[in-house]
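Starting off, we have a lone chain in the form predicted on its own, written out as structure tokens.
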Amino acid sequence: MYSMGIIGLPNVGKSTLFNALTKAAALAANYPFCTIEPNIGIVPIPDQRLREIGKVMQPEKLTPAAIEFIDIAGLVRGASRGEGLGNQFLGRVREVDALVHVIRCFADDNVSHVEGDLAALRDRDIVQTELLLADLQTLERRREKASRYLKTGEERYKAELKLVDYLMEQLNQGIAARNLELKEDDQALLSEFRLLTSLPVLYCANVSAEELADIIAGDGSGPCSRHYEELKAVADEEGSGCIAIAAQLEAELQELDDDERQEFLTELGIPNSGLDRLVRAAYQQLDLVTFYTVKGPETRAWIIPRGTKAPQAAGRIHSDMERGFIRAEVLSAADLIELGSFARAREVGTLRSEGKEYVVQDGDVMLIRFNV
């Protein structure tokens, strides 16, 4: 399962957002929600295709794909040197696949700001700087180790030292590792370093409920809108995601039933919940695709990295299926929904057989054949 770490300064709304996410997951029909720890929750990905496939297949159980969200302790200046809960914070961040960086864009005299005043880009930069400093410490340790092993004469240590020096130069200039263009071999080596700034980032601008509808519509003019537009410009420049969300509103929405929730959103002029937009944006930031399995009593969605081949996709279901993979019978979700059954798809020639080199496409429905 893919995980997103919710990070940011103290008092920006991380826990409010996390609580809304996990309560929404707990209310999701037919999904075995679990809270692994008080600060870890598993949240289903909204999936209209899965619901449509379910109408066709009529399974006993319909299971969406999910993303794990981790509410990580607030970061402060000096976290890379152990200030506050810095060591705990940075240790947890290394465990995730991507980051949701919550940044406060609302003013509230009842909620103190750790920096004294509201400045979204400054707050973003504080967290970014601490991540950069922590990565430089990591790279310095790697450099010392590679330097010691140079005397062995192995080429890989020369290559590692060259990459480490390049990374340190770039990070010292404030450039995150995720924004560097590297050769394939260097990219593979970078992944071993587990640098914090190599993780994909989704900026989550926590705005007021009063301004949210205007921001979504693109015609906001209030202070929240200004901070959001500044963040979005930075996100666009570095290739990261950015959404606006009112965390407190999302928490309040979870107290309503489905019909009341949608009616309230409609009255506010908001097309869908912030949690739906957040989960979808997180999914996109991780560059994932969805495929479906329909055999037996369960119809289920699975998420895999874009570009995954069929045997490795089968391995997401069970390792035996990858080892014994023979072929997969495949058709698109759209074709299955239109034709109404695998049998009909086979009759008209839409169902096809794919081998080990097939790259799974978003929306594929698969019957996997394998030897035990």
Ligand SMILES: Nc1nc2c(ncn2[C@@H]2O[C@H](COP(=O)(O)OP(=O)(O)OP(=O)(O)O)[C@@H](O)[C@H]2O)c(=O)[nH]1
Second form
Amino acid sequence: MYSMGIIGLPNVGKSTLFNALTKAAALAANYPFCTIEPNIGIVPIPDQRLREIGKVMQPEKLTPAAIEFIDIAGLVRGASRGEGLGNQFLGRVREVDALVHVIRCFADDNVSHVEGDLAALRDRDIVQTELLLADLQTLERRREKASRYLKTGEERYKAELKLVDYLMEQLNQGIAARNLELKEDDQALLSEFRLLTSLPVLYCANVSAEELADIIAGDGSGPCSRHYEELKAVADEEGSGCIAIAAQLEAELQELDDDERQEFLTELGIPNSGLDRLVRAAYQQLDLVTFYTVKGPETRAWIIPRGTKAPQAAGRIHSDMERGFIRAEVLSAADLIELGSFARAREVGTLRSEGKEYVVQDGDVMLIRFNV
Ligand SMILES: Nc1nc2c(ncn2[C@@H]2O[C@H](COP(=O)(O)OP(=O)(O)OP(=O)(O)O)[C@@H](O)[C@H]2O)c(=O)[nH]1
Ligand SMILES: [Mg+2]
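For comparison with the form predicted on its own, produce the structure of the form predicted in complex with the ligand.
Complete assembly follows, chain above in first position.
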């Protein structure tokens, strides 16, 4: 499952946002909502295309794609050296697909700020620095290992050492691994390192409910707005996503029923809930696509990063399916919906057989063949 770790300084609204997200998911009827642990929540993605595939396939079960959100304790200065719950936190996010970095942009004297005052960019830099430092430690360990193995004369360690040195030099200058242009081979090696700064980031500026509408409309002039604009400029420069949300408001919205919620949003002049915008931003900024499986009683949507090849896409379903991948029979959701059945698609030759190098496209419906 596609997973996102919610990170940020303490007391910035991470858990408030997380609770709103998972509560909304729990309220969305007929989804097998589960909280694996109190801080892990699964949020289904609304999907019109899936509903239409469902009409064709008439499965017993229609399961939307979902994003797993992991809420982690706040990160403080020195976390990479073990301050606060730092190391524990860093371990948890190493396995995620992307980061949601929540940054406080709201003023509230009743909510203390670990750094004393409100400064969105400084806060972003503190967290980014901790991620960089943690990565430098990871790279240092890689370096030691690669140097040791270099004596075996294997080429791969030479290449690894060269990449590690380059990465360390860049990260030491404050450049995140996700912002480096690397050759394909190096890119593959880098993903093995599981660096925190190689994860894509979506910044969530936690603003006040009063200023949210203006900020979304692009003409904010209040105190939160300046912080948001500064953050947005940095996000744009590094190619990351950035949205404004009002976590507290989102939490309050979850206490209302559907009609009341819509009325409240209209009153505030906000087109849709922050949760909708968060999911949409994740899709756009993190460049995600959806594919579908229709085998047996369940028709289901899955999320993958754009550019994922068929075996790795299959691996999202089950690791056995990646290991034993043979080929996939593929057609587009649009074709399936138009033709009305798989059998018909096979008849007219729309169903294609694709191999290990096939790059899965948004909207593909796949029948995956694999050895166990
Ligand atoms: N005024 C205001 N207060 C907020 C907002 N979001 C969160 N808070 C308050 O800030 C405090 C901390 O919120 P949490 O969501 O627990 O913060 P956190 O980032 O999870 O904090 P840690 O788990 O300690 O790292 C709570 O008292 C919230 O009610 C907001 O948008 N506006
Ligand atoms: Mg929290």
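Note that the rigid core is defined as the largest set of C-alphas that superpose within 1.5 Å between two forms. Computed from a predicted structure; not experimentally measured. Positions refer to the first chain, counted from 1.
Among the candidates N206, A282, A345, L167, the residue located at the hinge where one rigid part turns against the other between these two forms is A282.
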